[in-house]
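So this first bit is one chain, no partners, the form predicted alone, shown in structure tokens.
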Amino acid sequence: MGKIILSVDDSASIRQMVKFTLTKEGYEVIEASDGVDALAKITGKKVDMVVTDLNMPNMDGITLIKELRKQAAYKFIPIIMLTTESQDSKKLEGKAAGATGWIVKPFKPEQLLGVVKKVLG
């Protein structure tokens, strides 16, 4: 069984692109539409990595990262922000919350795969 990656984005087309790109390479992908949905779907589950959007309804990516980092099971897993935000202040906010890396949309599938392979080995 491949490594499990949680993809969190309020855009169904982005989630589909992430899932298509990663499942093709043998990863298992859990999809969630926002931070609240993400926390509900992974409670009690093993997740190897999280790829999350920043701006989402109900719970944004920064808050999601903070919530995940509070839990022992997700304290040290890689979390990549996948977002249209490219401002340094937002990146610093993400890094302070515990984000491992940052990919700016639009992105190429190879770019996402490169980052995933780099952080998951």
Contents of the next structure:
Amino acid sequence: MGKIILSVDDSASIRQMVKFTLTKEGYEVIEASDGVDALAKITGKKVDMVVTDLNMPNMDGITLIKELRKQAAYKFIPIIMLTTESQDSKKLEGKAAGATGWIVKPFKPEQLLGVVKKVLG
Amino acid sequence: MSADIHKQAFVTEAGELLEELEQSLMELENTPDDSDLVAKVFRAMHTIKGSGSMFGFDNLAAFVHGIETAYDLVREGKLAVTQEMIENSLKSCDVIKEMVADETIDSSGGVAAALKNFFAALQGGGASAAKPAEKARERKSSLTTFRVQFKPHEDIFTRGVNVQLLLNEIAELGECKVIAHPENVPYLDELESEKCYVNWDIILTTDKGENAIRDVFIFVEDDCDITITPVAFYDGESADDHERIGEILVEKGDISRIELEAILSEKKRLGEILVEKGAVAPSAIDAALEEQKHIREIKAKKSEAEGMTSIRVQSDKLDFLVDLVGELVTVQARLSQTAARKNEPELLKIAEDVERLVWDLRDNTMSIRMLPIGSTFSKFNRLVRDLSHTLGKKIDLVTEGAETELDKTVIEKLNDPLVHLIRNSIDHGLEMPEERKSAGKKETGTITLSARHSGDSVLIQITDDGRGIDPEKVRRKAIEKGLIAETVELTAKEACELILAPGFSTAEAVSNISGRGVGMDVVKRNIEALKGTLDITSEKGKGTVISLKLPLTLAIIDGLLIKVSDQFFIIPLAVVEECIELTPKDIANSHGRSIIQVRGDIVPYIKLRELFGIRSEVPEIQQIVVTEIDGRRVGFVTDSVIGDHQTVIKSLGKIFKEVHGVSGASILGDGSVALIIDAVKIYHGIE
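Now show the form predicted in complex with its partner chain, given that the preceding structure was the form predicted alone.
Let's see the whole complex now, leading with the same chain.
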């Protein structure tokens, strides 16, 4: 059974790249375009991991992480945030919200896979 | 190419974003204080930059960076939107459009440079220069033993961190021992299951350097205390000798030197005294002892490697040894079972010790029989050279993973299938030099032969960059051979599967290389006889990949022990996916067809009771062992599932040659015989 990864990003091309890279490795990917969309799409679903952008309309990544950590089902799953540059303040904010790790954009498919393998196994 | 798809997606996306951006900018012109609009503009710039740099639009990303920063300042209230800024932002949109259309345009001249300067000036000249690239990695360092003290904070789990994975990752860096310190775990009534109370000492010998260890913990740096101390080096001289346990404890701060010396004056084994006195926790002593032992072992190994010797042993002596170990495993299972039944503490203890020793002995014996696959690989160089002369094709043979180890018997039986597969790839796969040239490929074709471990099996792949399998050609041939009906359409995957069907051969002319009647179906059967699987994937015009998955050894496998009436069976654990119940309700639901719904999927099943003609009462609730065969799920119905079983495979002898569906037998702890089910054959037989 493939593990299910939720990819949240307002950029369709990044979502496509994430999905393409992860499905090739046998993961199942649910796509969402922002925090609100993400929460709606995973209601009642099992998700093994989340990869989320931080800057998004409607609900940003930090809020999404906080919302997810409030729900028992997503309390302990790995959540990876995508940050541009190494914005240390954003990184800290994300960690405080409960993010497991981060990937700095731009990243290559191999880097994404490396991080997914690292936190999801 | 995948990169092109992504680039295309970005170009489309950028187009949409720019339209939105222009709209927002014009609105912003009228209401410069609208923070929602500012956020929108910022996000659009942010996405264009972020996604752009992901897909290779570096010039674009560099150009947009300044604008993004400016709007970030606006967002934070540090900068006000001006008419000029809007004007220049709109101009920038045009520049971005050009840059998206042609990624070679850079912003070093003309309008772009002027715009760049304008936005840089807005930030008060404080446009933060891109961070200098991270320092080049530490050069590969020599073999060192590190002591890593890893103390996660109690709330580490709520960050989605899996400590087990971290420890596994560390273990991959080199020779590693992990000691857990559970002293801080509270009593059950005070224990909060969401907290982490344990800390770990990891003793690791690696040549990858300290940075590699730090990298493992990169995400948890702030959520734990980590101390990494090099404790021993192995560069010839015996530099740091950490032989004494007291020294290690003092150095780690587990005990002070004065305390230690006071205790040392009493003559007893230090570790025992320290624990007795309550000076240190037992696990701290364990950790120190482990460290001591670990360093000694590495040193021993090191000196051994320097004076490595080997002896030659006749292979039949080895085979005999493996047989004996197999018998021993069986007897040991009997001992364990008897001990468990008698429930005598003393006997149980002995049984456990014997079990541990037998497992070690088994693993060791198996490893003696392991050979690197490279010896087989090297033979193929000659084969490829000869073929390339006969056929007039230019071929490069690349081998990877020659050091991958496999059981000797598997390697021997692998030779013929590999020869056949490589011949096939060269004959059918690779094109003539002219044909390659006109297809825009290099004249010389490449065949890659690679081997690597994957789980408890070895994956061997033969990859060519030839013409690939043409589903249409396969279809025509299959119709000609009467394998499929004329109306059937084939997907690429089905075409690949058809090639493996008996009686199929695509060579238009029978050459003396391939097409000599030995079809791919024979190769497939050979691989299956080795308990392996064969898969083909191919892309027309790009090439073909043939993957063989083989078990590490044939003598002992992991099996799932099941029971129908009073007869035991074993299904190789490699094919088992899950076990589910079959209730009378399920049977009623399927209306007499042998299928069951598993989470929405329909899975057909085979009743072992009927297959093997066992006459006895059917229990109310039966079990289904769901297996995966050739990518399809098939269930086997049994009365009960007993559990996993180290299966020593015994062949059944000549009399049983014609018995289908059983590939061997194994003797259980109580002396009874379990038949090993050949799930693949049964499945194909039924199909």
